[in-house]
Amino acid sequence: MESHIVKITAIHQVTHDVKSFRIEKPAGYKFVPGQATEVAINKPGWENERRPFTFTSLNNEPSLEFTIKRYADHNGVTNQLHQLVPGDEIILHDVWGAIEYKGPGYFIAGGAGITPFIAILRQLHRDNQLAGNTLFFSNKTAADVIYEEELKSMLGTNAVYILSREQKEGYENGMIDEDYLRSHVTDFNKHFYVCGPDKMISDINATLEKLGAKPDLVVFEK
């Protein structure tokens, strides 16, 4: 397996537990919006500690960049990243992923679910091609929207959030589920891209099959 040992150019923080970070792109280095690499920290006794992040740059950009949350209930490797400074290195891995897109539909995603998507998004954005897809994204309360003013800009008022421990104006209130979906989403004939949490993943693809979506149609990563 190719690895590439390479600096974090910059960091900013995007809400209260997430950072961005940019990388060094390695030559040759190419993804499609929606994959994703194994991450490591090149420091001693983290070099084989390895966690998949999606990249939320575009392929045709000169660097890289993951949007990381947080985890701070244990000293995993999101926790040592969110300790990493501009000038220190990571080692990446080779790209993989089974969510790409694959013509209008929703966007269904879960907290940091969110960050398959931002690619896709993003590139779609930038080849203007956003019209047709609705984005649901789900959160616990409004300070944990990563990208929300981006997405608004985006997608208008096709960007919905549902916040589900809080209640805010602006903001839906409640869980993406059969009730939500049904009363949502007006066409289960188009592509459905869903990302969170696995059993979020698994109840909302079963909801949708219910629901008469097609199978062959929505895209998770399996």
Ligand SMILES: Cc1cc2nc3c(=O)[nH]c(=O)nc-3n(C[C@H](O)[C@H](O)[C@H](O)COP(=O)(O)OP(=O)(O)OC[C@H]3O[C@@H](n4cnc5c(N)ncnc54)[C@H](O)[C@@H]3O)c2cc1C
Contents of the next structure:
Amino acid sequence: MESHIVKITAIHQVTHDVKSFRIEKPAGYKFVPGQATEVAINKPGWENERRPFTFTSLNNEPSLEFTIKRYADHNGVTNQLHQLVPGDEIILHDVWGAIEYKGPGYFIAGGAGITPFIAILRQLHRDNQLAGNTLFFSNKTAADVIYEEELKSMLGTNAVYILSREQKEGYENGMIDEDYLRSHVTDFNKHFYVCGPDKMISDINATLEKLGAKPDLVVFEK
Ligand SMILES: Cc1cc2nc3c(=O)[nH]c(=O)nc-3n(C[C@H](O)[C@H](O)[C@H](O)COP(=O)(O)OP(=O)(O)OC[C@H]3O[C@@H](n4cnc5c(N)ncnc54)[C@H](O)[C@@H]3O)c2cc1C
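Having seen the form predicted alone, could you give me the form predicted together with the named molecule?
To see the whole picture, the full complex is given below, headed by that same chain.
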């Protein structure tokens, strides 16, 4: 089992409850965009509390980035992570994860479930390969949308934001359900990438299958 103690070099507020963390990159540390690692905080009592987080940086960057939503309702790891400052240390473990780009299609994300797609979409943008991809990104309110401007600048009108608890101009309102997919997906033979809360993933996967998507073209974290 790999483990690396690394320093946080910078922290930025992304939304009201999401921060990005720039981290030193261990020599030779590599991942496929979409993959994750387990992270622990290098402070007494927290070293063995590991939680999975996805790299939102690209392999060619000299440092790593995580984009992390805080659950403030209890004193878990994300609550502690949000109290760290540059210079504090975290512990990284092995790289793993099943989400990987396999070809053009539809990215369907809920909340912090966007993180694997951030890495994939940033890499595709860098490689000038974004054509043919669409993002449906569901959040409770507009204030919850992570990297909204960047996603819009990369994908243009192919970045579609859906709000479940707010009506606002420029955003769609409702849930990504059967009616939504039927009216917004033009080609069920393309790839589908699904990431979000467990129930969202299982509901959307079942709906996609019903609407004719091929199960082997649906990519999600099992
Ligand atoms: C492969 C993978 C990649 C991921 N990548 C990212 C990422 O890049 N960014 C990101 O933000 N998240 C990511 N996540 C989710 C992230 O791992 C969790 O948000 C994190 O583990 C939560 O840790 P925690 O200790 O703060 O909360 P935990 O204690 O693990 O609790 C998680 C959930 O249970 C609830 N809960 C648990 N105990 C209590 C309690 N006592 N009182 C009230 N509520 C409670 C919390 O509200 C929360 O919803 C990823 C998950 C997976 C599986």
